[in-house]
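Next up is one chain by itself, shown in structure tokens, the form predicted alone.
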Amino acid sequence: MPMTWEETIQYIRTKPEYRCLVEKAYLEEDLPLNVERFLKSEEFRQTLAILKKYQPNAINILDIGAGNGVSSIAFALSGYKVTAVEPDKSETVGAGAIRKLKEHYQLSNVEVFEAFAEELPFPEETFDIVYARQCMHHARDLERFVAEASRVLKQGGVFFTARDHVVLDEQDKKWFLDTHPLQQFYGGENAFTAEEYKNAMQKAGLQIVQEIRHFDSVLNYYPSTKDEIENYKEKQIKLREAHLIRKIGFLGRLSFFKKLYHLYLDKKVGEILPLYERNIPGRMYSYLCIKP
């Protein structure tokens, strides 16, 4: 039988092969030092940047799935009055952990309610600002889940997603499935193709300003640094370099060839590399929409 997510979280808090993990996906049982992590990340740094840019008045902020808080307290401790929706109950993974930083920040601008992002329970443009971090991937349904987001949002306002894991197709889902470190312990992972997101969004009514994909931004190759994908960059390049040197001489050497042969092999796989997201599984997309 699977472990429920809280289960699974305490269970890996105690294997050292998780310890990475757990420190890189905001999970530790301290949870204030969770929420100092994550403000001080690049994540959130872009995050705000992105917000302030579409919507810079914004007050009101609906946190969607916000499971054991990071985000929603990060707002709130950067000004913003926030509304938090979480399901789950937990005190270490849930909405409980919410209120017990509520409680440790004294925070007076953050509310916090258990619900499932399907079935909101607020009026109609309601915020200024809808976010969802790593949980858009995990809707029961997909097109009510971005419909009550859109429901809820302001005329003008921003629905921004991050970090929601994006698949090819069926073979590439189950690839994606296969190799998650989390899995096997609780099953409740699942991914979307970018065309799903994309209708659910444009079907609710949104206006999609901007797809950001797995290697556009730390928002969502994060844990790997800018430093690490630009050296991998740097290594796929000559590696693409040398087998064109081995396959027509000194030729090779030449800008005009290299050039050349960069050119084709893209076009020979339909990405621009060398930052192949096919050789990711479950890679990372971040949407930002605005409500006409």
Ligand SMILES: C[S@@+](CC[C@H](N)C(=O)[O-])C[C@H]1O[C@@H](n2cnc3c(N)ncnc32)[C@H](O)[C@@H]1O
The other form holds:
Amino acid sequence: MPMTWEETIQYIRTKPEYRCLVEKAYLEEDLPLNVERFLKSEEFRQTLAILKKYQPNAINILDIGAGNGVSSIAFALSGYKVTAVEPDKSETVGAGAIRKLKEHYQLSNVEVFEAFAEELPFPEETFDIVYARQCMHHARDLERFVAEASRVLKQGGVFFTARDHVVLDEQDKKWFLDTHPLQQFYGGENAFTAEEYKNAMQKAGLQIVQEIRHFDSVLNYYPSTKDEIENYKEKQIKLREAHLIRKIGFLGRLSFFKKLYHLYLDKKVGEILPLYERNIPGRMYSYLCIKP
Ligand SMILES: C[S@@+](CC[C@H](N)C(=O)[O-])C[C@H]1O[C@@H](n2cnc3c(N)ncnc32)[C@H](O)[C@@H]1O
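Alternate state requested, the form predicted in complex with the named molecule (shown: the form predicted alone):
Once more the chain from above appears, this time first in line as the rest of the complex follows.
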């Protein structure tokens, strides 16, 4: 029998080899500590910047799949009126944890609902922003998940999904699931192709304004830093170019052949992928949509 998500987190908290993951995923037992870290993160700074750019006067924000509440509480502390939706009841990683944090910070601008995204208990056109962090890829019914988000969004409102796993095909999905560090315990991971996410958004009548791919922003590649990503890119370029020289000799040193080789490798998987997402299992994307 697989563990629940709550049991998984309680278990990995006792294992030193998962220490870093627990910290970076804001899953410490000390709930306010997670919030303080998320509040100070570059990811949250960029999230606020994007939301302010597209919805400068937003008041109401719905946080779908809010987990232990790090983002809901961070939004509330930043002045938004927050509605957190989370199907898991637990006080470790679910709605119970969000309620504890609400009390800890004495917040009157947070409401917590136990519900699934596919059936949101709110009337149409309620929210200025609908936000979902690392949640949409868990959808049991992706089209319904996104259609519900769109339904409860006001006209002109923003649907912002952060850090969803993207796979290229079934084989790539298997690789992602096989390599995911927690899948062996709880078995609840999932991912969709970028096309599946985008089709669901378009079908729900949303206009996709930004597709933020894995290496485009710290929003996705956190906990890596910008410097680490630059080093990684340079290393990948050098590896490819050394390989080219081994294959075709001195011609491989000419920029024309180098460019051609990069194009060839990028296209090999049927799509040009910026540096080199296909080496990252379940690479993460974020999307910003507007309800026209
Ligand atoms: C990886 S956690 C992310 C939690 C939180 N958003 C964060 O970033 O820390 C995914 C969350 O989505 C919730 N979830 C899974 N399926 C869902 C669904 N269909 N509708 C809403 N939430 C869902 C899970 O219970 C879990 O708390």
